[in-house]
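Okay, so here's just one chain, in structure tokens, the form predicted on its own.
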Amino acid sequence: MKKHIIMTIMLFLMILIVLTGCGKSNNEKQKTMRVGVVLYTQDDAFINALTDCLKHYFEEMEDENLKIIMTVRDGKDDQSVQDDVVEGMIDAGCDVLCVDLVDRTAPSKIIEMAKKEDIPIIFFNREPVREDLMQWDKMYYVGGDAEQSGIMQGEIAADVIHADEGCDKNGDGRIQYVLLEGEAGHQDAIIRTDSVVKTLMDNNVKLEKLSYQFANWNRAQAENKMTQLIEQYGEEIELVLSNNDEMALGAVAAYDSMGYPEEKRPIIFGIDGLSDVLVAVEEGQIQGTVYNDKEGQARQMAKLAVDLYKGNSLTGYDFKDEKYIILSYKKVDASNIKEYIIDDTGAAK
């Protein structure tokens, strides 16, 4: 019987250092997958909304086997100090960077930590120069084609003047037009300005420059520099190209705040397809703009930064040069703003 209860006991003990052993494979089996994200500025509402694309995805792609802590940081739009804060991510304790450079022609310090610590790169937003991006196989970047937002901001512009003879207020044949620019110096700034104006002038649209406005891509700036405008130029401008939506809702600020009647407001286009923007073009505040698919270059920051941290195969991506993931901008006017204005349901009007 003694032998009986000591064998029982013993049976017992067995199952439950079993069971033990069983539930700390499980958690052993969750990893934990630690992903900094470095912004150039948290005052962009662009790039704020992204980040917010990238938090959603991550969390849909968390499961029993992984966690993913999101941690952002902002690089104040300083160079110098982005790199500390990257340093301190890679201190801390970091698996894979995405970093929105605060200068792209200056990722060589940021590189070079990652690489001594063998930790994966996604660049975004701002693309690093081409020579930076090709001295390790573990750098990518995702982002859009600032010449096809350009192009796309520029078609848009001229169907709109070719189809209403009213934006050209003074019946002169041309259009006298000022450009908000985002940074002096930027790539994408210089590339969309670029592109806007000659496509522009490719449909056909008689072109007068009454000014280039550096606006640092800020509402309040774009607002303060238009204001300085109108008060120079009133009733002469008769087009406002801007390298972004931010700088866009600047201008129509400036003709609110001085009294502008609708009639005598000159046409305005953005870049971004910021929420206040497609309902400012929906409300014909602004004429149109041109979406840059956060939610898709979102989806792809989040996929690819699972993939290496994992170690899987990249062959399912759309990679260009085997670094870049492109995503495609859309053109946004009056004519399909309903499948862009999201109402309290989450569903396009």
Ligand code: BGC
The other form holds:
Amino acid sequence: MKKHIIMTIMLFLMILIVLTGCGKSNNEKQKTMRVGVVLYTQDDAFINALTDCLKHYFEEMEDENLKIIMTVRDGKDDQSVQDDVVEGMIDAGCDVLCVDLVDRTAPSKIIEMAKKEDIPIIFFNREPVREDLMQWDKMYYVGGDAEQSGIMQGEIAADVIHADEGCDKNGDGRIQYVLLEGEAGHQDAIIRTDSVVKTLMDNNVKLEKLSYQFANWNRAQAENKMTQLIEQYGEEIELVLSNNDEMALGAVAAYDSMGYPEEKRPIIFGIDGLSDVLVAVEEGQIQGTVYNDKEGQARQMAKLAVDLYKGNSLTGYDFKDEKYIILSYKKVDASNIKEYIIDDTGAAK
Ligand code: BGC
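Let's compare: the form predicted on its own is above, so bring in the form predicted together with beta-D-glucopyranose.
Zooming out: every chain and molecule, the one shown earlier first.
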């Protein structure tokens, strides 16, 4: 009888140890999640700012049970290089991938490798073709609404033009404009270009197109292209529409280095709301931009990555078609620039 009681007590203690995980320190219980972030290039101001935000939100999501290691790699603007980088990250044992594709129409190799190892992919910024995204249930896209950004840029520009007759420098009732385009084939470039022009026309601005130039989202390339345009058209240019802020800054740099006085310059508009442009809007060199919510995108990516890693049910997301998380843009011009300058100084918005 006594033996029987001792055996029962021992069994009870053993069950207790198993159930409470007794004996393990907190540290041993901490899991490590490895996130591989693969950029299309490390030479893009908006993408670098977004990556900094992502790091911040991953750090915020760590706790005593979860350590997060985020590794960032460069796709070097070459899809086959990016494919190799992803392969290396998978071999090194990453748990979730965040990929900004070089070529948004060519994700097949990456999808195939990730699917084979059951590693979820969050694509961001460069939207894969819908059919590709639908291939597997562990793939998502986080980005902005390209059409909305073009519409907002057009609305800000129309307001500035209607408020100041002086924008029509030659007084011919039309606004002669040039457009700096991001990159052939990029959804943001194509859609922003179409929607900004359409919005200006819908808002009763008569436009005359002088030239469209690709400058690959890049400040230096835009400065080059803009210098050529100024040499060709001079003061005829009344409006510069740029698919992003970096290229808008390139346009300002071209006018600066050609010594154009303020009154002879066109009005200039960007998209992104990067800190240099916020300062340029405050100082009046650029008349407006559209805030590309990098903080919101990064926060959603970090949360989604952790939920996918933990196998949590995906509640609390504003999914479109169960795959897309699309963040809104915001207009920024002289009327509200102060809010953005303050917000941009420190902690993420
Ligand atoms: C941003 C650009 C950036 C591009 C890269 C766009 O959404 O507005 O600044 O260069 O994404 O893919």
